[in-house]
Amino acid sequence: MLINKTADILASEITPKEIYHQRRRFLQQAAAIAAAGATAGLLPYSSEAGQKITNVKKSPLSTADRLTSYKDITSYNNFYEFGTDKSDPARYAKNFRASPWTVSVEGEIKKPAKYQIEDLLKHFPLEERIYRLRCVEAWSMVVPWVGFALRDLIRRVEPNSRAKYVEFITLHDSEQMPGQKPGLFGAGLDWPYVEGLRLDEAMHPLTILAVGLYGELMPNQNGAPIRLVVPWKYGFKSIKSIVKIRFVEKQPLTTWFRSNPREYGFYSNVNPTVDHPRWSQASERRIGEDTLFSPKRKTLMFNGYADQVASLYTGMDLKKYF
């Protein structure tokens, strides 16, 4: 059980080291540290499927669509540091080591610091959110992200004059992670994955970094232990397993747009009336709704948040800035 209270004493600074990293001594000694009027503090996280999120709201922010099923969602996934196939991850994660995790948060901010998963889940407020996910295959589907809004951390470590762009960078271990290898089961990316933000896309308050799924902790093949989630872009920018976020004066040189410029831009807006070069982006398939011989969805402009978002793009091109 993980329970979430948001104080700005670190989880490792209220408990002696022996106790934060063993569970029995820590409920042994619960009640003594609770008596000293010591402040609340977590349960070691652990990456154990079906392990329970605690203190999680439910968000206004969240859409209305039929949830897609927790099997699909957990089976049919893009993660290609564990291969290309859509049942890699599952099949290939199992054994990934989401605990101890650290992300460290550094470059153009006046705190930089690095924070244990459990320290971010005490520190900010825990929300689900039900978004829309459209990855640029043409599929797509509805999701009970758990997680907290990505401003919040922003807020918390300053950034300066200079910071204009947020940098994401996942994890970087090819022995826990087969696809990083080179060969034909990678996918010939350069590793570490490495996607970026524009500084008030990452401060709206529909991005989020999520923690978990189905009000339980992410499962490694959705990117335990925390990844972002921005709903209003295809799902290659949601980057997975983040060990550092960095605040840069210039623009990210993203993973995607790096390996092929000409198919995956910057910004990677969800928008039907830009073609992929290789298909169509007008429409899509939902994953567990529909079958191939449904009719095709309609895709919506920002995947559907086009009232929340359109305005980050008053006066760009979104045909030369896609």
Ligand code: MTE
The other form holds:
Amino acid sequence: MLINKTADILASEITPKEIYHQRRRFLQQAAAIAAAGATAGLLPYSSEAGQKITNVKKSPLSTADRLTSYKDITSYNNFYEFGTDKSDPARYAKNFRASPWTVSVEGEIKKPAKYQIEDLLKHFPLEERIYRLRCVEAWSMVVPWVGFALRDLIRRVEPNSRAKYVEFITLHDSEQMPGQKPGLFGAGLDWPYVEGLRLDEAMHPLTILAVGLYGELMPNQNGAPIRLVVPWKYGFKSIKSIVKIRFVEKQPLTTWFRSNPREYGFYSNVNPTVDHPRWSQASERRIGEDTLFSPKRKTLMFNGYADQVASLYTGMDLKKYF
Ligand code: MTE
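Switch from the form predicted alone, shown above, to the form predicted in complex with this ligand and output its structure.
Every component of the complex follows; first up is the chain already shown.
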């Protein structure tokens, strides 16, 4: 695999009249790259863990909080498709095939397209974004994600005026994801895992599609090859191993809301003043740093991102829309 497209357009979007010019530009570029003896930062994608991602810029939107270790981030996971224990995903996702991988973008948009994962990595500007991740279970981590702004992709596909929400869907393949099989190993959820955002939340500059962490391709247990990260919401909004992104008119029926609407709202904004029906959300434990005996770490409104995102919810009753 090397290049089969030009840098400024994806093959899936090419209309026939553009093909001639595109092919000419491709030949010129291929010649230039061959002459330079380099691959211009292009990355032969493989699902092998530990592969470095090139051309990643540091983002000014990163937090200065201390990073959680690679080991903790990759061994303490929620990915119920691979079991409900925190150590299950690292163990059972080892042979998951994250390549080849296609993400289908469809629904209320002018330019539906199917993107190969390599195209997304090559085309969109990749940044390292260090974000806090606050799980609904009252623990948190600090993760150096590598990804691109979801809004870059949204602008490319041009939503129409009926697009009010964005729905995200995980791969459904119980042969590869044993937790999707009925039985003791599964979490009793409806598969595939579905999440959703309002279009303005999806367009917010903090919302990213992550393709890696710690400068390397996404480990399987963290949602290879591509997952959502919405840092001001509880971790379950950050859906893993996405195969479909659909623009819709109505609020999507998301997995956790469907399984228990009293406990898991659609918005799921981190909010220390709205407790989960079975436990407090006022504080949290930072994985790898805090023990059960450490003083409680206070949970911040919108997970500390209030300055950037509070205006999205002006006038909304956040106790009702939790
Ligand atoms: N996505 C899918 N498809 N399946 C899941 O079970 N778990 C969610 C979210 N995304 C989950 C998922 C939850 S509850 C959390 S807290 C985060 O992933 C955990 O991400 P991490 O394992 O990378 O820390």
